[in-house]
Structures are given as C-alpha cells and as structure tokens.
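Listed next as structure tokens is one chain, alone, in the form predicted alone.
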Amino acid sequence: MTALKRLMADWYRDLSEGEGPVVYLPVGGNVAELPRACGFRVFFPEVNALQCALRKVAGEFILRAEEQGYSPDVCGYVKSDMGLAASGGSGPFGTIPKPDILLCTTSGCSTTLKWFEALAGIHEAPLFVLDVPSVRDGAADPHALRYVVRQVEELASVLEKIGRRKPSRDRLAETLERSRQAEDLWMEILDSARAKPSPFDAFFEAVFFMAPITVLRGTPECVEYYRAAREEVRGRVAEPERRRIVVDGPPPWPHFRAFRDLFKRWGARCVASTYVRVGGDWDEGFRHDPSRPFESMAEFAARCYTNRSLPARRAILEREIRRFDADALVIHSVRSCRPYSVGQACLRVRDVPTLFLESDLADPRHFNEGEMRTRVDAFFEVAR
C-alpha cells in the first residue's frame, strides 16, 4: 500500500508540476495510451472525486454543487467535482491544472458527457467526444468497432495539433506494449483468488490495487507496480475464509472501512467483482495490441462493464461465480450512479443467495451503518 500511495502522490505531483499539455479523461473505456504517446499529462476527474470521497471531503463539495442547483439524484462524483471547481479547484492533493482538451468516451455513461461538457465550459477548453456504441451481446459488433476506430484516428490528428507532437508509431507501440504487460500481471493477481483459501480479496483490496491500471496504464511505473504486487501476493499465507462472495457495484468510498468490516466479521472473502471492469475488461483474453494500435484501443473502449447489456452483465456474474467457486452474490446498488444501478435487481443469479444493499459511492448521507449491518448479519445467518 505504501508503494501505491507513492505512485498516486507522484501522479498528482506530475500533474501540478510537470510539463506538457493536459487532457481530462473518464475512467470507462478511455484511450489513455494515445494522448500519452502524444506527450499529454493525463487526468481523471472521477479518480479525483473518488479521492475526495475516500478522504471524507466530498460531502462539502456535494452540498456546494446542490446549492448551485444540481439535483440530489445527480452522480455523486459529478457533484463532488462541480463543488470542487466552485471552491477554486483545490482538492486533497492540491490544485488540479486546467485541461488543454477534454476527451470524453461515452462507454456506458451518458452522464459523463454532460459532466465533461460542463467542465469544458468552466475551463473554456475544447471537448472531443468518442462515441462508443453499447455492447448488446458478449462481443462488440465489428461495424461498431470500425466506427470507433475512425474516431480514434481523427482524435490522433486533434491531439497532434494541440500538443504539437505527432504520436509516432514506435512511441504508441511502446505505450501499448506496457499496457499489455500490466494487464497480464493484473489478471494474474485477480486469478490468484481462485485458490482456496484466496490470498487476495478481489474487491476490498482490488479497488486499491486497480488504481495504477486506471491512471497509469501505458507507463513503466504501472508495469513495475504490478510486477511487485504479483510477487507480494504470491508470497502470502492466505487467511482462513468462511464465505466466498462475488460483489457487483462500486464501494461506498466515504464509509469504505465500515462497509468492509461488515463482511470481514463473517469471514467473507471476495473472490471476484465487477468493479475491476469499470474501466475495461481483460477477463476474456483481451489485451492491448501494439500491432493493432487503433483497433485495440477501440475494442477496449467498448469493453467496460457498464457498456454491456443486462443479459451480458448477468452472464459475467454467472461465469465468475463458477470460475471462483463462490457461494454468494452481493449487489451494492449506488443511488446516484444510473449506469451501474439501473436494472441491478435483475442480476440475481439462480441458485446463489443474493444480498442487495444500497448507498452511494461519494455522498456520505446515504450510508446507514446500523441498517446495513442488520441486513448483512441476517443474510449470512440464513445463508450459512
């Protein structure tokens, strides 16, 4: 965890003190390798909003956004970010640099588009929208992928004009190769949870371990982090486990420790989760491919979890329950995140006990620890 904190601190420091143009990206289905190859510093407003929630300062930013007219139903991340902007842009890690361009992918979240439109207006910066069709079945339609590829090619020209640096094929290939290496290592870590008992918690640990693959994908630092993390996980002596669960949904960041402890006291170990797919999905063999740069970035953009249909998402849950021999499913529904929560109640898997919980990923007002403890305890009492 110390290495992870250092990596995140370095990322923020480079943003505030480094040189080169800045691009804002969403987490879901982003094509971060391309602006990195063009010399851009890459910033993720979602990750900053998450950090605000984890450090328990998101509540004040959310209230400030609601005072400006944002509805209580709007995404907690959006309101946290809008409140932060209204406060001068100074968050837990200092002031965030203004963007030279905002690059929005529409992978599974229409709210992100409105969010980035608002940010573009605040910062008076250009907005490029990468329109990514949703995936109805297991794989993206080839025609849809070609449509995205053409947009990525256009984006390369736009970034070249703004950054005054052409993404050479060699530099882009190097960036994509580092992404591929990190993805191999990350999947090896996640697959370690198939062991009994599991040496790795694929939700309560993985939500932190996934930070480098989210914000530093394509960099040498990302590869080195996962290489070291893999060796650390390999050397662990696994703790005893009484239940093996699969978790669907993001965590309630302002109350993360309290939420984790509700399951820890029952000896529940999460062996798989969907949140690790919020940026993109590698479980079905996908890797970024230096020999097919634009095509593989387009495919990745389509593969994030919320860009899939409900039947496809249920199929993922069923597959993970089988692969990891889980005996319960926990669905954490986020009140302000429509892409994740709409239809979640329909994702219950036959013959597997399912616990349905509700709070929020950023707004601390929607977490009732006593009520949630009662539901978790009753579930494990009956399901054991």
Given for the second form:
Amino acid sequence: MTALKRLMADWYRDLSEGEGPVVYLPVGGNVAELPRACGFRVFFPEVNALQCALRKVAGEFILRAEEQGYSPDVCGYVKSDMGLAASGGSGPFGTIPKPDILLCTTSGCSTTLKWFEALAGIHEAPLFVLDVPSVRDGAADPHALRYVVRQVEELASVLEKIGRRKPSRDRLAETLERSRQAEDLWMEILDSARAKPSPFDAFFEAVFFMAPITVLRGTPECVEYYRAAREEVRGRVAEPERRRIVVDGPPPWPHFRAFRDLFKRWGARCVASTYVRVGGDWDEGFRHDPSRPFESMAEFAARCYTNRSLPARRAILEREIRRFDADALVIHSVRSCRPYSVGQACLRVRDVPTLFLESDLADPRHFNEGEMRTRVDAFFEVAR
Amino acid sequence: MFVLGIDLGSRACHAVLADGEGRIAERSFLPAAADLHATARRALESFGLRRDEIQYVAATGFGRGQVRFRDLAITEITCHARAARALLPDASCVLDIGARNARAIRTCADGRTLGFRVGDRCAAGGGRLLERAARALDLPLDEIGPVSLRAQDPVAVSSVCAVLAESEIVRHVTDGRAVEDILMGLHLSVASRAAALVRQLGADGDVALTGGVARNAGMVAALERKLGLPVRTSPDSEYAGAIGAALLALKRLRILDHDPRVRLS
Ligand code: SF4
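Form predicted alone done, so how does the form predicted together with the partner chain look?
What follows is the entire complex, opening with the chain shown before.
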C-alpha cells in the first residue's frame, strides 16, 4: 500500500473504530485545527463523497437520492452522501460515525450549508454555522475578520462543552504549527512544477497528493507525509513534456483515468491548477500562524477559493500561467459545483489558448468520453 | 496518386478521393451501420480501389478510431475548418451541424483553427432532431426545409431535449398548428443553439455551413435570421469532413515526403 492509501485507510479506520467526539466539516475554509486541538475526530462529507465517486459507487447512491426526490440538478456530492445515508450509512470504507456536532463554514459553498442542515436533521446533532463574508478581490476586510474571530471564540466554548478536552492554548498552537509546516512543504512540492520539464503533475497527481492537507491538516502524520513526498519529488527525473497546461476546476472522479489519458496522449503536463488550492490559498502566502491562532483560522476561512470574485480568480489564473510558463489553459466545468462553475466560461485568458470542457465530479452520467476526446484532440491538433 | 478522406459519423459515412493536387475525384455516401469498420471498408470498396492503391488515408468523425486501415485520425473540428476554407474561402467562421450536435469554428485563411465551441451533448442541438421531426410529421427528410419556408407564424419550441421536443411537436399537431409553422419553429430552435456557439466566437462575417444540414434551405434561412449574418453553403458542404480529411492527408503526405522521420500520431 502506498503511504497515501495507508493514511486515508487509517483516517477511515479511526473514524469507524476510534474513540472521541466527531465533528463534520466542509473542505473549503474550515477551521479544523480548533476541533482537532479539542480532541475531536474530524470527518469531511465532501471527501467521502469524492471517494465514493472515485471508487465508482457514487452513481448508485445518487440514484438512491433521486428516488427520494432529489432533483437531477442537485450537486452530485450531496446526493451521493444522501444516498449513502439512506442506504444505512455504510459505504465502501466502513461505517461513518454519527456527528456530535456539525460545523459548516459559509465561505466555500451555500449548498454545503443546506447539506449540513440535512445531515444535522438526519443525525439529530447540533449545527454550528460559521458565517464568513465574501472577500471579493483580495485581502479580507479587518471588520469581516473580527466578525469571524468572534464566532470562532464562541465556537471554542461550544466545542469545549461537547468535547472532552479544553482547547488549551498550547495544544492549539502545536496544531497550527503543524498545519503551517505541512503548508510550507506542500507549496514547495507544487512549486517544483516550475522546472522544465516538470517532475510533478500539478493536477493529475496533485489531486491525490492534496488529500492529507485536506483531511489531516494539523496532525504529525500530515507533516510527515509531505516531508517524505517532497523528498520523493526532489529525487525524480522528469519525463519529457510537450505541453504545459494550467487546469481550472475539479476532475471528473468517476472517470478519472479516462480523463487523464486524454491529456497524456498529447504529452500535456499540468504545471498548476486551482483545484489543489480549494482548501486554502497558500500560494498567495497564507499560512496558519500559532502566534495569531484565531485570527489566522478566520483568515483561512475567508480566503477560500470559491469565496473569491471572478476577476480575482482570473487574476490567479493569469498569474499561474505566467509563473509556471504554461502555454494553455484547460477549464473543466462541473455541473454539480455551482460555486466553481458559474461564470467559469468567462475565465478564458486573453492570448492563451483555452479549452473548455464540461462533465461532472460525482455523477458518472455526465461524462461522454467520445465527445470529450474530440474536444481535447481538436484543441491540441490546432497547435501541432 | 490518390489520398482518401473518410468521415465516419454516427449516422452516415462520407468519403472522398482526392488527387495529388487536392482535387476531388470521387465522392461516396453510405448510411452508417452498427459495424463502423465494415462501413468504412464498404466506402473504400465503393471507389473500386484497393487499400494499397491509395497513398494515404485520413479518418475523421465520431467513428474515426474504427477505421482500421487509416494512416491518421483527425477530429471533425480540424477537418471542417480546413474544408470550409477550401469550399467557401471568404467565410471566417464554420458552423457544422451534425446529427448529434453542432460546432462552430473560427478559422484563419489557410484553414487552421483559431478557436471552437461545441454544443452540449444533447441531440436537441443537432440534425437528428430534424430527422425525428420529419418522421413524426410523416414527411421525407428532404422536404422539411422547403416546407418550413412557407411558415407564416412559427411555433415556439422551448424544449432543451430532443425527446421532449418531439412531444412538443405532437402537442402542436393536436393544437391544429400548420405543419410549416411547426417545422420552422423547430429549425429556429436548432438554429438558435447553433447561433449561440457562433456568437461566443465573436464571428462577424460570412458563416460557412457544413454537414448534411447545409442541404436544408429552411435551416439556412433560420440561421440567417438568428445570426443576422450571411450563411453560405456549397454543394459539397455535406462532404466537408471527408474533404478536410483528404486535404490534411495530402498535407501530411507532403511533410512525410520531405522528412520521412516525421512521426505519425
Ligand atoms: S456545490 Fe461544490 S462546493 Fe458545494 S458541496 Fe457540491 S461540490 Fe462541494
């Protein structure tokens, strides 16, 4: 088993067999460090839905949810999770524990909030909503941050009541310091794609490499994983590349291989992508900071990718194309995820050949391989 | 010397034989059967030539990967772009309405692609919808265009799906609407989806219409109305995919003659 598979398997095992209170969190802009420091086990319904999609079981769960009345237009992650709940909550990875509390941040996506409300109802557990204002074009407004910090303080006392441990200053600082270390290492790995040819694929590989920073941020295992991964990437001999692309959007998980191979055939290497930064905007310099515990968690929550305006997102794409010296942009628009896909077609960058593709991240029915291949091939034929 | 361009679509197979100057020597049309490779073979046989009498074969279309005797597979987009500039040199934008969907392509003068937009996967944006309509209204496919031109008051077709559009047809028939008004409504609905693709490319000059739908005068009228731009067709519009493939085959052959090390992909 690879180190990554082992980490993910351990995460699932600890959830189904371990002890201690459980919190459910969204991926975008979460404050995982706080519950972690209070001894909570941390679960991410989105990551679980993603795993179901990757293992090709999401399709069944989605149908199950549609039988219950969920519309074909509702996010596939949500339906996959609702279908899973309706099937007794036991998926391919064992049984997911009931939450002691659900903690939703509003900066990632408004669908997540409704999803968490539904889960709170099913599990009859309390829901804490961390309301995070939009940061629009850049640095979070100080008033907005103060507003979030106040809520994080309130959250600390709620977690203290439900959890077993008091959130001691030291333990929180330790957790944040580990987050910071993992973030530094992860950015170093992503930066290695600036080399030509790049030894690392910042999308087709990175979407897996990002798992620990998503689910284990703040743990020693997470830091260890990235330290080892950095050494492994440093030691690589890069394979030749014919095209350097930047990718915007999540992958179509149920058809990941087929999708990847469409690009591999053309020798296209992804040198930067936005999906690997949906968790946090470390590439813009953000780091968790033990000396500003609540402030840095609040800032992390606010600076999440989908909380950005479209002009800000275009600026990020332009910057990445320049910094990584890419020659094409690929936009993969997924039907499920409106916070990601609405307006995405306008993100084409002037003078950079842009390929626009559509399918889905969870629902296998929205992927048409023949159609997709024609678009990808035609795009690369142009440049031949 | 001959090169063969073969366009194996989901509904039909078009093939053309071109000489060393890129002149079309012969054309062949076959309805596509379930066995795509067999269809391609029959197209080859229809020219009365053996495979080794043809210097180069380029395949395109949905079934291009099934043409096992090909030298090269090229996407429809690249082929239609190339052919349209050969057939209708003044049009800088190509609209290819196929059976399943439509694509718009902006080209430069030598037929290379500058950018393209493909319609979504639903058949409501393609010629297949018109075929189904012809069947539902009991008309030969070739007649729906001319009939639609007589429309006084086209119906509004709003469905985003070919199957639902068919049930809309039935509703209009039972409501007693005139056949020509129903047909023009359908043409306008396909045209408005295709026009959106053209507009996304920012096209402003002549638009070349390729694919089988180009024979349909009702479609040309509907497109001009939706686009506000002149829509041009050629008697060979229907063969555009195959012609583009043949021209690109010839180009590839010339490169190979110059440099035998050029790798085929
Ligand atoms: S809409 Fe997007 S961000 Fe929201 S739950 Fe679905 S996949 Fe996640």
